[in-house]
Every structure is written in structure tokens, then in C-alpha cells.
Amino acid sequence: MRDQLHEIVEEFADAPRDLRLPLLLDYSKRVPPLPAALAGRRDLMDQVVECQTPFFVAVETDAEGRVHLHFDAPPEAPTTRGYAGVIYEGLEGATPDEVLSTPNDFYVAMGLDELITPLRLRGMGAILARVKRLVAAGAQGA
């Protein structure tokens, strides 16, 4: 697991159970706005249909081979946005190999499975799965 993501996982794991949800909600504020080229252009993004709320993702790889993540999730979905914020903080600027080697269920080590419904956890897992598919497709096209 990439060091940045590992530190976030430990932050959650070390937090008392009753502080994990507020911590996740704090990460919802860390999802940056979409770049101008994607703002209002969900047609250029992939929808994660497994999410209960409209959630879209785009992935870019720069000239140095670093992955850049873009998420579009409504503010009314703070837990989903929070999970996106965790992925963003943990994987933004990672190499494709670092993204692809991320454990699919890393949220379990964070203790989120104790707080979030299984349906929402399925959506969260689907976000990482979509990111991985997009990264893998980009790596094959490179």
C-alpha cells in the first residue's frame, strides 16, 4: 500500500470508533473541484453505477507516469465524498503500479465496515475498482 494511503488507514484505525465518521466527513472536504476541462462534463467521466448517489471519476496520467484523479460527487453524499477524499489524498500522484496494488478492501483496516452499511461499502469498493480499471486501461494504452 502506498505510504500516503497507509498513513490515512492508520489514522482511521487509531481513531476511536465514534470519531471515524466525523473524520471521514472531514475527508469529504478534501475532494478538489474538477478542472475546467471536466467541470459540467460528466459525459467525459466514468459513472460508478454501484454508488447510491451519482458518482463520476476520471483518471489522467501525466508525462512522468503519475496518476491524477478527478471525482464528481454531490455534497449531499458526504460519506461517499469522504471515501473519494481518502482515495484522492492517498493515491493522487501515485504510479499506476501503486494504484493497482492497493488492496480492494483497505477500508476494512480503517474500521469503516463497522460504521457504513454494506450497500454503501459496495459502492465505495466500486469506486476503487473503477479507478483501477481506468488506470490499467491507461497503462495498456501507454
Second form
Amino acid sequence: MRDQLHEIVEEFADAPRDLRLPLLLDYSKRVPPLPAALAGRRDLMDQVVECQTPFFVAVETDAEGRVHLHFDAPPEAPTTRGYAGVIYEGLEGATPDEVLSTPNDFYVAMGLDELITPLRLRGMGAILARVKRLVAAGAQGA
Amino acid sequence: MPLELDPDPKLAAYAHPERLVTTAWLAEHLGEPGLVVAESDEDVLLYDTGHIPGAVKIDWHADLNDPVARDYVDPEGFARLMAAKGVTRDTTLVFYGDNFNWWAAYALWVCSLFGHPDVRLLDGGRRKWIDEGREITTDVPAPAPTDYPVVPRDDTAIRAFRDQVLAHIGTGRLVDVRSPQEYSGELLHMPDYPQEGSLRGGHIPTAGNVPWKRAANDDGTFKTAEELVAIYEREQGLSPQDDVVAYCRIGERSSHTWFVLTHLLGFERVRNYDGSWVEWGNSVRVPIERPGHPIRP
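Write the structure block of the form predicted together with the partner chain for the protein whose form predicted alone appears above.
Full complex below, order starting with the chain above.
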């Protein structure tokens, strides 16, 4: 697992139970706004239907081969935004190999299962799965 | 001592107007002694982004469910929760939440299992409060702990279990409050939600399909008493004396309908089957009705 993501997982795992949700709320605020080219253009993004609220993702790879992530989630869905914030902070600027080698169940070790039901927690895995699929498709097309 | 009732004329037409308050009533009574406002949401972080001033958070998963068994907290656990939220047995407890008050109705229903006397819902829930531009805050109150009594949980009056539902087929009325696609078995969860949780699709034989949303207006408030009578009594042929069991997927949407039938229409015997489709659709050899297929066994 990429170091940045691993550190976030440990940060949650080490936090007392009562502080894990505030921490997730903090991550929900770290999703940057969409770049101008994607703002209002959900048709250019992929919807993650496994999330319980409208959630869209796009990935780009720059000239150095680094992956850039773009997420669009409504403000009234802070939990889903929190998932996006974790993945953004953990994988933004990663190489395609780093993204693709991220374990699908990386979030299990975060200790959120006592606070969030499994069905809802799986939204985090669904976002990663979609990011991986888009990165894999991009690598194939390159 | 319970707070005065909301005299709003829309509420007065319901069978039990004492179970609802309007946003205007709540705004006027915030901070009064004897009142505790509790937010219960689908999104576990929503309360933390801003809530009604003074409101406490009660989470259906972390607070009301047993952490291990698929059941609710026991009487000691419930007393601890209420004590921590500053609730006494005499408190007027007003619930509100996101998603048309699903989880607020669910929390109110769980409190009713423990017979908390004065429980009320905020008509229109979180959305209406915010849409009206009323005050919200991120300040989390720290209520002084109370001495809430340990009271037994009564699972007989308003809760139904699988075997009771099995015996109910053909003898009582069943209301499936899920979407038409879940009812027909085409989907195992609401449209656009993750498709998982049940191995079989369809509905419990003899159940009628009245999606929960039919009881609500788009602003999250309940429809008027007259509109509700038209749907549940005239169209569905239910009557207030019927023995009714409502279910959905895990029991939250059916809490909404349980509230409508029990408190707004005054039905005397309505039970929420909280096991709902996640239990039924995974149970071995229970009958399932699905269009185009014979019921077996």
C-alpha cells in the first residue's frame, strides 16, 4: 500500500473510537473542488452507483505518468465525501502501479466498522474499485 | 412534565397530534426545560456538519443496535443511552433527521419499545428546518447525565419477528413499503442503491405494496390526514382495527409507515417487522411471492 494511504489507515486505527468520525469529517473537507473543465460536467465523469448518494469520479494521468483524482459528491453527503477525502489524500499523485496494487479492503483496518454499517462502509471500497478500473483502462489505452 | 402540544391545525386532524411538532413550534420551544431534541440520520456525519441548536445525536447503528447480535440495545443499554443524552422518563423527546425522517421514525419506534412516554417527530425533519433558513450549529451539547430508569423492552406490541410474520400470512394484513422494483423482485435494494444483502427477491405472500414515500410530501412533511386515509384506507382497504405488519429491507422505511398508521391514522395494532427483507430474502424455505412464479414451498 502506498505510504500516504497506509499512514491514513493507521491514523484512523490509532484514533480513539470517539474521534474516528470527526477525523472522517475532517477528510470530507479535503476533497478539492473540481477543475473548470469538469465542473458541472458529470457526463465526463463516472458514477459510482454503489454509493448511496450521487457520486462521480474522473482520473487523469499527467505527462510524468502520475494519477490525478477528481471527485464530485454533494455537501449533504459528508460520509461519502469523507471516503473520497481519504482516497484523495492517499492516492493523489500516485503512479498507476501504486493505485492498482492498493488492497481492495484497505479500509477494513481503519476501525470504522463499529461506527458505520458494513453496507455503507463498502462505499469506500466501491470508490477505490472505480478508480482502479479507470486507471487500468487508461494504462491499457496509453 | 411534557411540553404543551403543537396546536397547528394540520396536526390536529391526525389521530394522535401529540406525536408531531412543526418546525415553528420547535423553534419557539428550543431550550425549554423538559425538552430534548435528537437527530437521527442515514449519513453518520451529517449531525457533525451542523444541527438544530441544543440537539443531541442518536445514531441508529452505533447507539440503538446491539453491537454484536442483530437486535436492539437491552434495557440497561437503553437507560445508559438516555441518561447520557440528558433524557429523563418525563422528557419530551423530539426526533428529526435526514431522508424524510426514516431514522428519526426508527429511533422513535425503538424508544417506543421501551415505552418512553412522550416521543414526537419533527414534521419535515432536517430538510425543512434547513430549507426554512432556521439556525443550525456545530456546537455539541454536553447534557448533565440523568438517572433514566431501567425499563423492560416490550417486543410484543409493535415489533414482529419472522415466525410471527409467517403465521400472519393469510390471517392479518402485510404492507411492503419498499419500491415497486424491490416488491416485484427485480431489485434487491432501492433503485440506485447497492444491490446486495438478500439472496432472493420478491415479497412476502399477500403483502400489498405501498411505498413509504406515498405518505410524504416532497418537502419531507407528512401528507394530510385526509390524503393518508385515501391511500391506506380507501385505496388499500386497510382499517384501523386490522392487525398490520409493515416491512421494508432493514426496518427503517417501515418505521416511517408504522408511524403513519399508528400515530397519524390511529391504527391500534401495527407492528414493524425489523428483520424485513434482509431476513426474509435470506431465510431458507419461507414462501416468496414473485410475479410469474408459483409460491413455494
